[in-house]
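Consider the single chain below, provided in structure tokens and representing the form predicted alone.
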Amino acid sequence: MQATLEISGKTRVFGCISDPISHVRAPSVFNPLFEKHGIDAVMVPLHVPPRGLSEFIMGLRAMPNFGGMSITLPHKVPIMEFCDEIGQQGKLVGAVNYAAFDKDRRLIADNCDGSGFVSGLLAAGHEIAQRRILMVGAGGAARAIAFSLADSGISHLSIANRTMSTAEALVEAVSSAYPNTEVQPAPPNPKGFDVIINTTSLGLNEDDKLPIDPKLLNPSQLVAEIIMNPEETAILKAAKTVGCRIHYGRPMFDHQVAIQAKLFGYNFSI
């Protein structure tokens, strides 16, 4: 659906910042939603090279009609230096992916990678409180998801990663923030878990190896993905064959949009 917003001097402006910029999806999602909900706002892609980030933020502070932004690589960490307030998830993850100016032009930022994933799971009817979870991967998105899972009352989280030291570092960080949640590094063996989450890039390409051995799955388990394209990755297909419930990657993105919109001052239904 293409946005046909009428831009005027009263239109509130939002942005999506990145370098490079051609791949960003946020404007193509937000603009139809602005139109659908009758909101006089527009989101535009903003190509911001890293060396110009400080001047860029200074300029935005001086623009009263600029409301906020989605933040992608390589700015998720360096932009924190210029924020006036960072939410709990952003502090824990050590990176932010959205920000907005308040009425005093203070820049408020947070990270919704993890909360978007958890919200998507819950909206689909998948309970995670008191569940045992295996997460495969310990990269940027995995880090955010791990903290959000722990915050959601799971009973146990095992983290598997190709580089074990990376998994161990994430385990230590989550355990420190949520001492009542049992967290440990582990091999990618799904036996004994209620939920298995693939946060790796394995599945983007047809010839990728599987993140776990589907022969070890059983029909009582939920297998979740964060990859959006292809919609049904090889591990999801294999899990369906076993009889497992599956959860696609798209809801994570959709719920991130809804969470960002709230900081921007709007409520979007998913």
Ligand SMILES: NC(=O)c1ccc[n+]([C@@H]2O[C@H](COP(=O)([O-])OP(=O)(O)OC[C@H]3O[C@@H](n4cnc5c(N)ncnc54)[C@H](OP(=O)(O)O)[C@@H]3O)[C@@H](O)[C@H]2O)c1
Second form
Amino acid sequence: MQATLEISGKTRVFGCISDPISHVRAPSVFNPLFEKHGIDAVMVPLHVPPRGLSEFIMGLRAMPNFGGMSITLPHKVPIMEFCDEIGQQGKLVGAVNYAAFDKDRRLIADNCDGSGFVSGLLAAGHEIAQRRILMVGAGGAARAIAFSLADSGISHLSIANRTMSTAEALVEAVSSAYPNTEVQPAPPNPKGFDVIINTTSLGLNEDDKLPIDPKLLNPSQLVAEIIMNPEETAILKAAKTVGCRIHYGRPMFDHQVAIQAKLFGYNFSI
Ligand SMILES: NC(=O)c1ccc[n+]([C@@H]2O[C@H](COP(=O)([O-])OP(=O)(O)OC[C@H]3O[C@@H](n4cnc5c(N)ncnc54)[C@H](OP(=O)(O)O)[C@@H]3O)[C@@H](O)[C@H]2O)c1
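For comparison with the form predicted alone, would you give the structure of this protein in the form predicted together with this ligand?
Whole complex next, starting from this chain.
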């Protein structure tokens, strides 16, 4: 869908900041949604080289019609220094991916990678409270998802990763933030888990190996993915064949958009 909103002096302006900039997707996601919901707002790509970040934020703070922004690399960590308030997930993850100015031009930021994943899972009708979860992968997205899972009342989280030291470091960080949740490093063996989540990039390419052995799955399990393209990765296909319920990667993205829009002051129903 192409945005056809007319921009006037009353239009609220949002941004997506990045360096480089040409790959960013947020404007092409937000603008059609602004239009669909009859919201007089526009999101523009903002190319911000790292050394200009401080002056850039100072300038935005002085612009009352600038509402907020989606934040991508390389700004997710350095922008925190210029924020007035950081949400719990942003603090735990140590990086933020969206921010908005409040009425006093204070910059409020948070991270919605993990909350987007959990919100998408719950909206699809999948339960995670009191469930035993195996997460394969311990990269950037996994880090955010691990804290959000622990925040959602799961009973146990095992984290498997090719580089075990990264999994161990994540286990330590989650255990220290959520001492009542059982978290441990583990091999990628799905036996004994209710939910298995692939957060690795295995599945992006046709010739990738599988993140887990599907022969070890059973039909009572839910297998969730965060990769969006292809929609149905090889592990989801294999899990479906076994009879497992599956969950695609797209809802994580859609729910992040809704969470960001809420901070921008809008309610996008999904
Ligand atoms: N749906 C969404 O909204 C959404 C949001 C964010 C990301 N994603 C997707 O999530 C995936 C991961 O993103 P990320 O930002 O977390 O990436 P990342 O920080 O680079 O982490 C990549 C993870 O995959 C593992 N991995 C990579 N290649 C591997 C291989 N050949 N064998 C075994 N493990 C391998 C890495 O293990 P090591 O630690 O051993 O390297 C690490 O755990 C990407 O495909 C991305 O498209 C989706």
